[in-house]
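Okay, so here's just one chain, in structure tokens, the form predicted alone.
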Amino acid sequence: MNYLLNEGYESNIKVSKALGSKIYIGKKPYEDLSYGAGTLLLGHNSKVYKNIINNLKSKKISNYAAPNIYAERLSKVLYNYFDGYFKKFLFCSTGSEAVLKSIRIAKAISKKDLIVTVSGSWHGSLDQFLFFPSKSMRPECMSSGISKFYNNNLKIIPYNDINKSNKILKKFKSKIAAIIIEPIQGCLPTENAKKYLLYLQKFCDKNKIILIFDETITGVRTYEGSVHKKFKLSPSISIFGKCIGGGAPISVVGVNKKFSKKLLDLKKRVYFGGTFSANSTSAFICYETINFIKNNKKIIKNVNLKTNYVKKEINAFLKKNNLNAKVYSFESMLRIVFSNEEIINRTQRDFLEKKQDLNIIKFKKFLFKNNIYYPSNGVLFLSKDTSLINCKHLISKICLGLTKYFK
């Protein structure tokens, strides 16, 4: 099982500017299906980011290393988009220092130290995370340089799958401080994960767990700004980072009335110092970045609809042909399995897939050479950029691609 990004085809790749929905290899011009992973829901280089940037100018912002009035606003403006939900956040400059932050809030309030993470969730290159499961669900360390502290403290459980989950948690439930999980995961982007989110915040409230959900994708790009406003759920942290700040590095660490106040009743204080955290140049382009969403939420309906039609066009491509692949997404992220049987987590995936390692490469190098570029993660995003026009040229290049590789 392979849990390392097979970078094969990308290793020479050198991007040198980006427009509109095109990325740029030298002059050549790629439709692009990465948006900086994530991040650009607006597109490249998008005049509302033009705009903010000639505001930061004329405002003569700076980097204070001390605190501002932009990371304040910036508060204030997240309070009201997440209803109330969250009485604190801490800025971050990165996704992984968010996590960081969030389990040390975690460890903190619980005085435990073991972390439960679920199967295919990606929360950064932190030590704490590098693993993955082994076929009896141990953590298998993924690099070089881990601590043996890391590897028994942490615990993994199967995303979607609330039996063998359950069984797990209850042995360990005295001794676990946190529960993390990506609620929808890249590897496997379905809207069927709202049973088992649902089974996970009911453990953790009856065994007085703390529940993270690291929504570092998903904050924003959701229609109703986040998956637990989408499903109802009420997590004790959430981290939100990507398209949350325009572009901008920055991540966010949302914590809950609750565990708010724990934080404040602690003898000794948690510590989230950094010379970039909440900088009032990423706080400044944020805020701009959320008020504009905000205010223009059919930006996120219509992205959607251009995902879902990408999506039901080729999977009705796929079924017609009969080809040994299938297009899953939620909301404005896609992916594309290499497999046409009913997968519900990211093992079942690597293990239908492994026999397809050689025709996914084949087929990433085909759209390479049709200008279109694939991300080596295999986390596909369209932006407001995306046309219409674009969308058919996708469905045409990867239906012809999938016809010569996956029969």
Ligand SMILES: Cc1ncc(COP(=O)(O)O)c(C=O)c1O
Contents of the next structure:
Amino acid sequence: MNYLLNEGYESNIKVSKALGSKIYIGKKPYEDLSYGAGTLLLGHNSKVYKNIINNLKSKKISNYAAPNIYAERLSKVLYNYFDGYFKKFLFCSTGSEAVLKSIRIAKAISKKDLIVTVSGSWHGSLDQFLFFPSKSMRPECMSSGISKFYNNNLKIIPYNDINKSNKILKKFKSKIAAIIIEPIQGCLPTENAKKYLLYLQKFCDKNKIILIFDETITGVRTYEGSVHKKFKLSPSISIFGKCIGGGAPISVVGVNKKFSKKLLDLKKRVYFGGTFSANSTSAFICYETINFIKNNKKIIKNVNLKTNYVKKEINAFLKKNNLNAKVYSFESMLRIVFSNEEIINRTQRDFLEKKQDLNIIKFKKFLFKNNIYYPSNGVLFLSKDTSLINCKHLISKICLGLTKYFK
Ligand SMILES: Cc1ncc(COP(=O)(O)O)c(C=O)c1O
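Can you switch from the form predicted alone and show the form predicted in complex with the named molecule instead?
So here's everything in the complex, that chain up top.
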């Protein structure tokens, strides 16, 4: 008997506990590069988290599937955190659910069905988004069990490529309900996307298309609060998840002023619902986490400084030794690309990494042998608890592994 796991080099690993920067497999500690797939900016079992759980008990918070003061307070703190930009918040339990509901809102308001996604963006394990672009940018299904009709209402444009995106968008502009994008992507985190995001925003404004930013990873993790705030952009709808909940399963759809009004003006309302939507436990943990991060912004600054240090040291080593890899980062999210060519999107990454599959697995196993947990999806995170000593350890082992397999 077993539970269904994704394939991956770590499919035999069973984590038993975690503290600070370490996860434990059996009794052995491993330096974590996943932090709960980016949910734990404050580290494992942080003091903050423990205090929140203690407060949860002392306030006798149970699970209310009814409107509650904690969801109300959370809306207020989110409203302030994003400087009043979002007028309506919808609470969900996962990033995927938030994506699904944001798409429903976009279709209801626009009264159109065509959704555009951007190559390399991950929007969760949803039937309508388990597609990758073919060479000619046609959506190709990446899973069995997906109904064929999903690709009728989907177009894909290439991330960070304005010319090619423009050609596709111009062709379909009158039919598009929304463009959804992970503004900074886990598959290639880079600061160099502002121009592309601005282009999408202008195209959407001009053609009355709804722009959805999926900031499941970047929301709250970004020093300014989000990518839209950092780059001064104005999406119609944004999605937040992961570290916004400090470990609790909660995600948020934020709708801006203009589209909140349109949502209220609809003749037939958009139907939502969910047993755990806006549940008091998750709402309380999320509220306390955001308040803590808001009042301790230097934590984000420090994690970002450490991430930058790790990236710079490894890249300097790679360059000096002419190895075939390069580290990319955005705030405290990192990715090692197993090619030293300068690239701008996942399509290029996949092409260059195509022949490296075996070496990539060997590299991950090498790190695992050296007590470093490298998540199989390759999206790496540091946290408040990744100390400078941890960083130096990571740098030395990663450089050793890259020398072994990517000369
Ligand atoms: C940008 C983005 N959107 C959506 C999701 C889906 O979130 P969840 O796994 O909570 O459903 C993820 C998860 O990795 C993500 O990174």
